[in-house]
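So this first bit is one chain, no partners, the form predicted alone, shown in structure tokens.
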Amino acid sequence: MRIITVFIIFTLVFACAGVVADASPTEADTLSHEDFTAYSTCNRCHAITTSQWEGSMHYHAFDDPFYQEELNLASKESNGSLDVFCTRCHIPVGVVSGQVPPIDNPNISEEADEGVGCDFCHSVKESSEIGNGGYVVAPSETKYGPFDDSESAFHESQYSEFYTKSEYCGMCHQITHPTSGVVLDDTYQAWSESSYAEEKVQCQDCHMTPGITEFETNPGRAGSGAPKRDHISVHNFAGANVFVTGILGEDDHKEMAIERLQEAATLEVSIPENAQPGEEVAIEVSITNSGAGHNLPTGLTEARQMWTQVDVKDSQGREIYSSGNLDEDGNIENGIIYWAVYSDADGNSTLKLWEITDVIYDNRIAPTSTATEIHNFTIPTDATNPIIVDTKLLYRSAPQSLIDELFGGEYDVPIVEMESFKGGINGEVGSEGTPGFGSVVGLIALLTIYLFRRKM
């Protein structure tokens, strides 16, 4: 399985991001919709730029189902204060032009009606703070981005290496909890914190490059009559939302999600060569961070998991183990799951963002760091060899029960096998990954990545 420097980041989209209540009062008095240039105008010069990003969750931001049900039912029970904080990153135009809250808005204009939208992404100025929003936009005729000697006969342009910074990321994609002051995004944290910082990989090195197993330079031009470059940044920010690109039908987008799953994390399974009939077994279990520079999973986790599925069978293929199997209501038994798992004020477990108060446990993954797994068996008297261990880490969105709580049983959410290993105690058994393997091409892709930084 190759393994590489990726974020997982983009997720922008389950539940609800946003700001501080008191945070936008001023740009709503002063801001119109009519300030912000809708991507129809935007695809006129950049058509390729905007066909990535149709259909990206920024694309899908605001109109995501999923995101939609969890905002209706935090307005709802919420009495609409939460209406800002959720909305600010989801629907940015919308807040700061005044048009949002109301949440259902039908006279939204179209400049707001799409997300998180070029115009507005090359309209931020500067931050006021990392994390809920802290945005500073300033649309004009000029916009902003990653190029010193960029022309426009539309409009007029002009460098900020903010653009090139994890931090323009973290504004949005670093949550806290508005009253309760709980972490409930950590995705920029986990980065400042990690050796992808100190190495100076910046999100955009690997969510706007078209590489998936490396880093990829993208030669091309910025828009139509634009000078050609090295690199272009891609747009499509490729994460790892898989339920919601897949309901929407966004299936190249989902195909990425899926792709960027798959090298975010490298499986090892150690096992006993032989093992006699009435022995107690342990396999060991070790997942190692090897492809992403913020925790796995990442962005809003009180839903999102990821976990180990062992499955222990003799030749004949009756069952000795079992560990992280779903049962007929979808839920993991026996299993662990990597995930935060948060608490509202009488100490129970929600699932709910705007309930939190407090942590119960996080056993997310550090970026470069490996959780282990013990697993204990006994094998039969009467098993036919070899023993079959056949081991998979797998991830979902949500859990089942609780989309079928918000869509009243119509979706199944899709599991992703990120990683497998298969192998055998007392005879051979043909193995489907490669453990071990991923590491190596992770720190090749690191390399390679701090070598084209260099010649910029």
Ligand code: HEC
Contents of the next structure:
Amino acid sequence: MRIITVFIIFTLVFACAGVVADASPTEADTLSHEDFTAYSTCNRCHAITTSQWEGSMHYHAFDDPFYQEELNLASKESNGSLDVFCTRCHIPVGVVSGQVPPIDNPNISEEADEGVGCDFCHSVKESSEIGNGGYVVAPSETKYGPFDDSESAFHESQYSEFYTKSEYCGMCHQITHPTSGVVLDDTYQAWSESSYAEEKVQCQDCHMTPGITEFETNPGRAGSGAPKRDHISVHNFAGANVFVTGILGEDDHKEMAIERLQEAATLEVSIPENAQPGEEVAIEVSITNSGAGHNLPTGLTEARQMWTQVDVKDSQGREIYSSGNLDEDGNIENGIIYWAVYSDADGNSTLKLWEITDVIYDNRIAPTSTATEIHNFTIPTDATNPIIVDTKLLYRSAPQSLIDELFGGEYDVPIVEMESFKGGINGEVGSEGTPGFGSVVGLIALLTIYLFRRKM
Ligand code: HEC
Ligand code: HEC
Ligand code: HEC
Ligand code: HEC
Ligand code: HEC
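Show the same protein again, this time as the form predicted together with the named molecule rather than the form predicted alone.
Every component of the complex follows; first up is the chain already shown.
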């Protein structure tokens, strides 16, 4: 056991050095943090853009407390061999200017400390590979962007088609473990294999416009003194992070994440109109990834959890069936969780991304796909009618147990209700039930039909 661990650490050290050297041969030798401009300068003319980005997880990519806890643990358990790997996407200016690692450098410059910031993003010339931070950054007078006719008194501007494509985001939103080769985050890959890619719906269309699930124009001015344009991008980079945005008091971004999660899926529940005492009943729950251009959930794949909570009670509130409720420690009880479960080298399941060597299973829902669950129970002979079926589709950023381990019980991980359904057997319940056709179907969100209508 010892020997294996030592061997793994050695392999990690060498492989990480290799990965980093491949991705950026000379950046750290040639770049200084002074080659970059702090966002406070961009803010002078791009105030709206700056205010959108300021509360985002890009702005918080390094000071994010959840990230910091995991970074410190990963660093400790790998003897620092993963420090460059784990920081390259989270504090890119720090890495390319040689300020990070050390991961706890007390003198990180203002330019580096802004996480994934304005001048970093707009100085990326091209990518050397999809994923693992394969950016080629060349800070200069020239800011790259989506316009081919842009003029500014402060900087040169240059059109780059790259900025309008998913491949740009794919530089960081696709992560492969440096030694085991297991894909830890497949956001770009899942998108590239989906109908969204075929129809040229980019990450930017859903994450940099007001549209959430499709491109929507946002007319305005991109800077002070700039001409009015039919569309400028939104820099909120809203995702699904309700947990850390909440801890950091970024309430607007927290609300945006909740709204986004509530647009991501549709829930359909079929229950029989009538059932006799003693009868075995099956209810069918279908979840469709109707709004996300990647797997649902995605991102920090070993931690994100989506699941259904099904409660069946009689009219007096006596429990008949339950699935996906939380126990007193916040663990999900006998429910179906949509996520990826990974194992370490010993074959044990692990939540530590740096230890991952294999995928045990991955049942996340691919873009536009549907997952179906069947829940069986028997109607008790003494049950009072109507029998109430209550179903919720829920999401959280991480298992409570992981956050308790990292933060010693300081935080409750918020649970977001993405969709819900309520219906009755042997009688009507609430407003959703429409009995009379042998089965009651609750179609909660009706946004599937127009999903693929986007800009070309
Ligand atoms: C994660 C990388 C990233 C960060 C961080 C970022 N941008 Fe952008 N920005 C982009 C991309 C990509 C586009 C083009 C989007 C499109 O048109 O599809 C863009 C577009 C722009 C544009 C063109 C006008 C518009 O809004 O479409 C301006 C100006 C701009 N960004 C300024 C900024 C400023 C100022 C900041 C910091 C407050 C910033 N950006 C942070 C990636 C980034
Ligand atoms: C003195 C004002 C000023 C400052 C300071 C400034 N910009 Fe700009 N910038 C503008 C104006 C004006 C435009 C033109 C917008 C347009 O064409 O619609 C612009 C355009 C842009 C574009 C679009 C380029 C393109 O071709 O698509 C980007 C990207 C950009 N700025 C990034 C930045 C970044 C990053 C900073 C900070 C390092 C910054 N700007 C600082 C005024 C400024
Ligand atoms: C069709 C619209 C759409 C497209 C295209 C899309 N997304 Fe998303 N994205 C969503 C929605 C809706 C959510 C919220 C549900 C979820 O977490 O998946 C989301 C969530 C996310 C999250 C947070 C995931 C989590 O659970 O932590 C990230 C990161 C993300 N998207 C990045 C990307 C990137 C990168 C691309 C391009 C490769 C992309 N998205 C393409 C709609 C889209
Ligand atoms: C330099 C690397 C880098 C690039 C390029 C990049 N991102 Fe990110 N992005 C990150 C990191 C790191 C985080 C996570 C920060 C955290 O949660 O600590 C993140 C977070 C996000 C989130 C928030 C996820 C959530 O759970 O709420 C969204 C949405 C997102 N990025 C979208 C995009 C899109 C769209 C693009 C392309 C226009 C892009 N990113 C380009 C590194 C990058
Ligand atoms: C290729 C770029 C990249 C690398 C390398 C990378 N990350 Fe990330 N990290 C991201 C992106 C993008 C996200 C956002 C995904 C999402 O929102 O679900 C993220 C999110 C996270 C989060 C979740 C933060 C939150 O608030 O929910 C943690 C924790 C994290 N990373 C830790 C690490 C550690 C530890 C390592 C090294 C073993 C690492 N990352 C390496 C890009 C990267």
